[in-house]
Amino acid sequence: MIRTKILMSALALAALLYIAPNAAQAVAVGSAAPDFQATDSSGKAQTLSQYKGKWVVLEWFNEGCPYVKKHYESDNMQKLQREAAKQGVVWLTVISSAPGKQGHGTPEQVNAKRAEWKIASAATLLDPEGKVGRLYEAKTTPHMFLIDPQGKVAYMGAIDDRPTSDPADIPASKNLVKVALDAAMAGRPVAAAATVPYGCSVKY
């Protein structure tokens, strides 16, 4: 009986020790952004660590999602990407849709969509197994993350404050990513550093 209790206590302690490190790795504002390895639609290997010293934006993408279409068919997302690039920001679009799910595509299909929509991000990362998406707990398309030059999360959440799929709402919206980027790059605190993302669920 005593031996059984000791064994159960040891197992419980082992479970706590196993869970604790994983819990500590949860993505949060101010925490270290998880490094990742992925291949982009041009066949190039991409990691977060290769961009240390630069500002990085991660954007989850699904071409079939009406919320994504809202920002791309209006040129809203591309405009923000171009502005960010001029500031030296590395913008990485991420597709975590699994094979057979909405938004998944071959490199050729993804590159065709990049050309059609004139996507201005530095690269589109292909994440069909959802490893990068789950690492960041990406929930929606779009879901946005801003990472500072030290590799810490400076903003995470929605693209703007109008959670609709209607492009007519864009002019009156506050672009939360732009606001966060402008503040953070100027050395000011980001007022709303964590917001609730909206859009289609990531199709893991």
The other form holds:
Amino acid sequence: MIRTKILMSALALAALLYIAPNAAQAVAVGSAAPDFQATDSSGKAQTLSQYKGKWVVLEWFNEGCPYVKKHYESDNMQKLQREAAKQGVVWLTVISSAPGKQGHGTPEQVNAKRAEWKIASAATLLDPEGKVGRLYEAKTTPHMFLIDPQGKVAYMGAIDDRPTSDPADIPASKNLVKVALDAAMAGRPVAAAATVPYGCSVKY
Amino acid sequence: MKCPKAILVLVAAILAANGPSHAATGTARTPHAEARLVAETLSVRPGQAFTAALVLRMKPGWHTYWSNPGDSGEPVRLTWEKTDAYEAGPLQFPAPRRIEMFPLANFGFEGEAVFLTQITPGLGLRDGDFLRLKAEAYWLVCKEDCIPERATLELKLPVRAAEAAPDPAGRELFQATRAALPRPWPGEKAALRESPGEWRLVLTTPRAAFPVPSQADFFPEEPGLIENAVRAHYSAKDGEWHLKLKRSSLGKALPNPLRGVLTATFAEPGALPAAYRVEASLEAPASPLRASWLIAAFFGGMLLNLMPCVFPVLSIKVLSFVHRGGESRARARRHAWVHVFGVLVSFWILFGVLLLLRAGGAQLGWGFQLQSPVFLLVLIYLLFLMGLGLVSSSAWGASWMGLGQSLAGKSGYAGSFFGGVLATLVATPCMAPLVGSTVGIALSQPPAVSFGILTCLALGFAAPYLVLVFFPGALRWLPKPGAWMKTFEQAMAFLLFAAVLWLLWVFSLQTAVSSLLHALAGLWIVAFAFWFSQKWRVGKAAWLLLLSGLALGMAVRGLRPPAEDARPIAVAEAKWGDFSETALAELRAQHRPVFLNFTAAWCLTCQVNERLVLSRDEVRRAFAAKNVALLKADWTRQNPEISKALAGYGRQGVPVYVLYGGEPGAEPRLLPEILSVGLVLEALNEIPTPQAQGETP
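After the form predicted alone, can we look at the form predicted together with the partner chain?
Expanding to the full complex; the earlier chain stays at the top.
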């Protein structure tokens, strides 16, 4: 009996040691993107694992944030979303704003915004508890992640290299997500694999 | 003079509450802030720079951002119109504060923030003109939500040919802002140590009693380096402030130096918070193994063969070379390999032991083994035994190598190996040119790098044998073995006995006089053991007696540890004061030049330098003429303070000679390990001669 107990606790300890660092592991380029489960604005369940074999873009979103507005009111973001969709990339928009905070909305409100801004992502994930956001350590809106068909992070960071709220900066900017996607589609490695994101803080 | 000559112009025009707000005036109000452009002077003078300030006052609860905004946000910007009328410098950010929004953090300002900038009016301006300043200020103001705001600010200042007078109305604002600006770090060193997942910022405070903050935080200039939400973990000890920073999972490469602002708050009532601009250079551990270190180590090792403390052992080397002369080349080559291997292995073992001891917290440096009387005894007996072997080489029939053979009871290869070990043991405490600095570098590096450096040092030291390995033909250059060898060997024996004498002296200095008697008794037993084994050819008995001799010697140490009086050891001379950090600091505070002599009785290079250079009359006179204070740091016995001081100069062994000029804050100058009279005099020449001493009694 005692021997079994010792064995069990040893196994449990080993399991803990094995799991603990994995749980604490930060999202990093080249490492596995953590799987998540969330409901989208049309009520469908969404997981990362269901898109295994496809390129996936995660985009943190807050309709009230000036930096998000910069890229949506200029059609910059939607254009990229349409291009990505054409190439079979799954684009998931994520709202991690807590209830009562900026950017939070009911599914109806979110769908209305999708229609108004002609948002061309595959779905908008509702993450009011910030679970997906914290899992990915999403810091800003927008904060972009590109995940490869094997489920590994290929790019994470800023949407472009002009960290301002001014849409006038878009034409001269280099869209880092587009660069990463282009490289990915052409089968080249993604160069600037991690950058510092910019924007409003995610309203957890 | 009643009305101020600086004229603030125009009206504040506020646009819709939601959109970006525009105003064109010296002062602008936006929904969440008020922005002002203020000049420090009432008028300006062509070509003479003055300071202007952007004053940003936010609504309560709202904040804006520093140049590195942290996890989100955007820095405050001030964009000047393009004009030839003036030139504007960069915006000077005040020290930021941490604005926490779990799980994120921002670096920025709440309430009022003042940003200074230098304006240089163009030379084309004339007396009576007006200088019109125009800039667009942009700031992102956030509470829970974020709103970008901007305002166009204008300021009209009269141009005068006369010196610009300060505006009394703004004096307090500018004074307070300047006082709070981050100052350059006043300490000697700001270093960054890298370890997995974190960076440790180590700041060495200036020598004088420096106020120790109760809290400190660090803000890197470059975004994305650290986990912003993890506050720097601060601790202070021994005049050093340590701040642990958590690396960002972005895995960005660390800029070297790392620039940023350190903020400190003090527990004492009334003590103002301080902010410092810090430039921390990455400490060696992260820097890769440099080829130059390896080359220096190799040549240092080669030179080590010529140093005085290796000399007795050099004689052994010479002998074994000669002995090899009669053998086949292949065999000689194998012996050479074994010798090199012996050197390498003993370097590695020494190094391993040193690392272990240091990991245990001991302040030890290279040559640490000679600080141990037990080790000294072992060495003394070994050298003595070898000397005996050489003197009686006719009776023994072989050379000292026979000792190695009898010790191992097998082939002569053991002797070659043993020769390498012995050479290393005697040589390591000795510092040759290049050796001091390379060992210093090696021991400050991570183990893998120090291992590489010390291996090169060992290879350099074994270089003469390596030559034989690769060019066996070189053997021809050695004289043929013959009858002369007997005489030569006997001569060498007396060199070894001389070394024994020297080591006994060192031993006596480390222990009490009574211990010396026991050590000598041990020698007697060793001599007897040797005779016994020769006479009866009983290897085992020799072993026994040898061991008993050692055992006795070691018992000695238990008898009398060195007295606690810490009597000055190395060379007693009246002129030298005892080294301590305090003594050094005091002398430097008096602006006296100081010469530090780090020495040890067991360091032959040190002894040679002291006898042949430092105690020479002309050198002494030069020291006196420049009023140089002489301090001696005696490392014969273990002394953590001295070990630490040595490490401070990047060294881990003696000798080290350091010369401080009289001027405050001067960099110390390190002199080479081998001194010459000319060299010391030349170094002293650069110190100004004191004009009048005794101004104060």
